[in-house]
Every structure is written in structure tokens, then in C-alpha cells.
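Take a look at this single chain, the form predicted alone, given in C-alpha cells.
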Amino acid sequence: MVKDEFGLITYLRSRLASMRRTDTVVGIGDDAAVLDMGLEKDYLLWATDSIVEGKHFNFNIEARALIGRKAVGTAMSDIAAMGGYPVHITVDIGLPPYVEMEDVNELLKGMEFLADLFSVDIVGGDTVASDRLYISVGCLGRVEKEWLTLRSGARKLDEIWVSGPLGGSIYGRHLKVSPRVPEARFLVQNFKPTAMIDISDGLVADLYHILEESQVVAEIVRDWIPLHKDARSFDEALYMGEDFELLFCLSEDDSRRLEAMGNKLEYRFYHIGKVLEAGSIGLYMRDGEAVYPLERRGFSHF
């Protein structure tokens, strides 16, 4: 049985590294695939995300609409992490015997809530019988070529930011996914994020994705990390995951501009650390005078 998610992703990426088509700009290794389909100004983005009963949610009558919302929201969040906006989604759903049509209708209400909010069409999918409920969503998005943001662009002296408080998602917020599409669009239109990802597996685990792709070492500062009111410990902010906030890097100049906007902004962003050097990979926590390494761990989908 495969138990190591990161190891599996590394294997799949290596195994499927050969790109056969010239219109594939970015394949496996980022929040979404990037496709050049001949549009003058835009790339197409393609992301998929799956949620499974017992791992990502517990099925009950009160949660049905929120489960549908989460399924769609997690895929839309990947599009936001690339600087783009969602336009179409497909939904594959595995239905166990205890799910009735009324339940399906409630799941769809949650999906339609986000689809309406972001002017997205649900254009197809598939259904199949299953021993437990699962939903897999494919999301097609668009991003202007000049605003495409990958995980791999972080540079020495860049500042590290998040778009909201972290931790405690498992106590109910993990179902109320609100993709940070407006925040991402604000950032790419007004600044130039050098790297970006959404926080699904935890701050530390997802920051490591940026560090690996960018080949850099970074430091985050304990006192700067915003703790959500739902969090019951600081470790939940580091490792719990499913916050679906944006984690991004800005140059020093752009960071100063963002800080200068302060309370004038419609959105709140939090400066949490800095890229120290390039050429290797590592992550450190500064806690007062103490500095210590952080190992890579977070939410496991296995």
C-alpha cells in the first residue's frame, strides 16, 4: 500500500515528466497545469481536486451543502494560487447506497453557491456507485500570461506572506472553503508575486513546495504568523492545513509597497518571513533569539 503522499507525487512527476505536446507549458509540479491553447493574452489552467468521506469530511445531513462547497472550492483555490480565475468545472461523484437524491440535491446547492459567486459553469462530469462518498472536481481557469505565478520563482531576500490567519480548520472551517480568487487577482494585478501556493496541507508543508521548486532557504518568524481564533495550538497553524489561504513571496520593494497600503486595502495580508539564500532547500523558525529548523510535515491524504 502506498503511504507516502510526497514520495508518490515525486515518483509520478518523474515517471510522467516527458511532455509530448508543445502546448503544455507546465505539467505536474504546481497547483495547476498551464496550457497554451493559442489565446493571445491568456493561458488556460487545469486543476483537479478530490475529497473522500472519512478522510476529508464526515457525511451527515447538516454538512451536505458544505461538502459540495468544499469539493468545488478546493479546485478553485488551486486556480487562484496560479494568479488566475476559474471559468468551468466538471464534477465526478461516487455515490454509496445510503446517499439519496435529496442528499445529491444538497451537495449540488453547495457547488452552485461557489459557481454562482465566481460566475463559473458546471459543464459535465461522471457518476459511479461507490462504497463511500467521494467527489472529484476538475476546474478550468484562465490567467493572463504576464500574471502567471508559479511555485518556482522565489528569490533571495523575497518576503513571505499569507492572506489570512491559520490553524483550527478541522473544527468546521475546512468545509467552508472560500477560494482566495479576489485576493490573488489583486496581488497579480498590482504587484508581482514571485511564487505562490494555496495552503491545503499546512503552512510548513506547502512552504516547502515553494522552497523545493525555487531551490531556496527561508525563515519564518513565530510572532508574525497570524493564529486563527479557531486554532487551539500554534502547531495547528503550522501543520493542520486546509486553511486555503494564499502563501506567496514578494520582492522587498513590492513588500514595502504592500505594507504602505496598510488599512487602505480591502484585503488583509500578513508578512511572516523571508527567503535567506538560494542554491539549497531549508526552512527555519525564528522564535525570539532562538532559530531552529522545521521538518517537512503536514496534513496527509493517505
Second form
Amino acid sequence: MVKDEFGLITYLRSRLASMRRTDTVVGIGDDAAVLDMGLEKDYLLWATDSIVEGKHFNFNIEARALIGRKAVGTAMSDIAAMGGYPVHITVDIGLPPYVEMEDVNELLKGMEFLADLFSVDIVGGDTVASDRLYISVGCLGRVEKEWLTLRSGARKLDEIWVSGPLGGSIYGRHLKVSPRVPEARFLVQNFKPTAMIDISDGLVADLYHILEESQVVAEIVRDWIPLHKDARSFDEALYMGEDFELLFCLSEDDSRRLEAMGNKLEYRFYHIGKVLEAGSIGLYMRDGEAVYPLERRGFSHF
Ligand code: ADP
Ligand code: MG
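Having seen the form predicted alone, could you give me the form predicted together with adenosine-5'-diphosphate?
First the chain shown before, then all remaining chains and molecules of the complex.
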């Protein structure tokens, strides 16, 4: 077994595929687990995300609040990717000797910023001694059953969209995560997104998750992909990741409606491509007259 992240998740998913309970609606393989806990209209969503010093951030005094914000924001982003909204979080902190009480206070400020913004309660966690700082956040969310959006529903002729410009996040923006909860809620309330994911690994890698789960072939158009002003090359929009934007598919009808709403909207969405066919998995880039296949690859941070 190759111990890269995708390989490991594929292995865990097949190993842990058999579920023991009927209230598990979706287990491993989407942005959050989906649980039917007997609520009439809603499912519960459950996502966890960890960030580790040296891998996802470097510890420095100025960044402390943003590190807390990132830990919470990435978990909330996974809840948004299901069409839901966050309600409760738990926070596990691995504390190295050089992180003082005052630092913890600053980390908490960043967490509370997002908790306030989305009316979320921090209801528990765990604290352990560690040789480096890490924060692991568990986030519970809710979504109306009819609005649940998985990675697996993309269909032939669907249009592909993103919720914001991509690339260059690692140069600084990656800590300042703004989970696209309002955008996700706007989408599910007004449209029927067929598939959705948040971009953590990069546009290409995360689009491949949708394509794989939906068993479809898609094309993205180079000129339509919004490049963030922080990006130093176009490739960063495709592969750098940590954008935490929503990547989603809409039927042609919904897509036309969203297009028509255009500039009148509070949020800006960008149409970047199309699902071409169903039955196999593939991704192509259209660049002027040229069309070429895009390999599934990510970007190695730090
Ligand atoms: P995301 O980037 O959206 O946070 P990940 O790539 O981290 O998603 O995880 C993909 C899926 O694999 C999720 O359903 C997640 O819960 C599951 N997963 C990741 N690591 C583990 C693990 N160690 N044990 C069980 N499930 C895992
Ligand atoms: Mg995700």
C-alpha cells in the first residue's frame, strides 16, 4: 500500500465500508459524514479537520489568531460543501512547551471570530502535550435532507462553477479561511446543485473527486478560470489548493438562471466548465482551439 493521503483514504474507505448502523447515511468519502439522527427535516453533518505546525502553518506571534481561524474554518468549509451550516465545534489542541497561555488566548480569538460569525458554539475538546502545535477541530452541522449535496451527483451536461478566484493562497491567504457557508446556503436554497466539494487540495484534484464519485468526464475552459490576484502563475489556480472555495455543478437550466442573476447577486460565482459525458472518469482543459487532458495531481505545501 502506498502511504500517500489519497491512497490511505481509499484504503480506509474500503476497509471501513461496511456500516453497522442504519442511521449512517454517508460514511467515509465525502466532505462530511451524513447522519440521520431522527430529525424530521434535517440530517446532521460531521466533519473533522486537523492542522499541524510545519505542515499547514508556521507558528509565529502575528499569525496566532489566524491559525485558530484556519483550524475552525477548514472544518466549517467541509460542512458548507455538503450544503449545510455549522452548529457546534470541538477543539483538540496539541500544545508544545513553547506555546504559552497567551498564545492559546490568541488562537481562541481566531476560533471565536468564526464561531461568532456563524453563531456556532464551541462545546468541548481536548488538550494534550505535543512536540509541535496542532489543532484538530470537529464540526457538527445541519442540512435540510432535500438540500444535502454530495460529491456524487454530477450528470452529463451539468455546468461546473466555483465560488471565487483561485491560486496563490499559500502565500498568506490560506490562514484567513472564510468558509463559504452563506454561498452554499444561497445555492441550495435557490438551486439544486448536483455535486459540491470545497477546494482544499486544488481545483484539479478536487474536481477529480467529483468526477470520480459521479463517474463523469468534464472539461474546464482556461479563459474562464478566475485567477486570484495573489497567484503568481496560472498553474497555482489549478494545483496549489487551500482556496477553500466551493466547486459545484448545476444543471443547464439552473446554470442559466444563476448566470442571469449575474451582477445583481451579493456573491460572485464563476462558470468554469462542463460535464461532457457519463460512464467514465476524465478531465480536459480547453485552451483556445486546443483541448488536452489534465492529470490528477496536487501540490506539495511547505
Ligand atoms: P477534506 O479534504 O474534504 O477534509 P479528506 O481528503 O481529508 O477530505 O478526507 C476524505 C474522506 O476521508 C472524508 O470522508 C474523511 O472523513 C475520510 N477520512 C480521512 N482520513 C480518515 C481517517 N483517518 N479515518 C477515517 N476516515 C478518514
Ligand atoms: Mg473538503
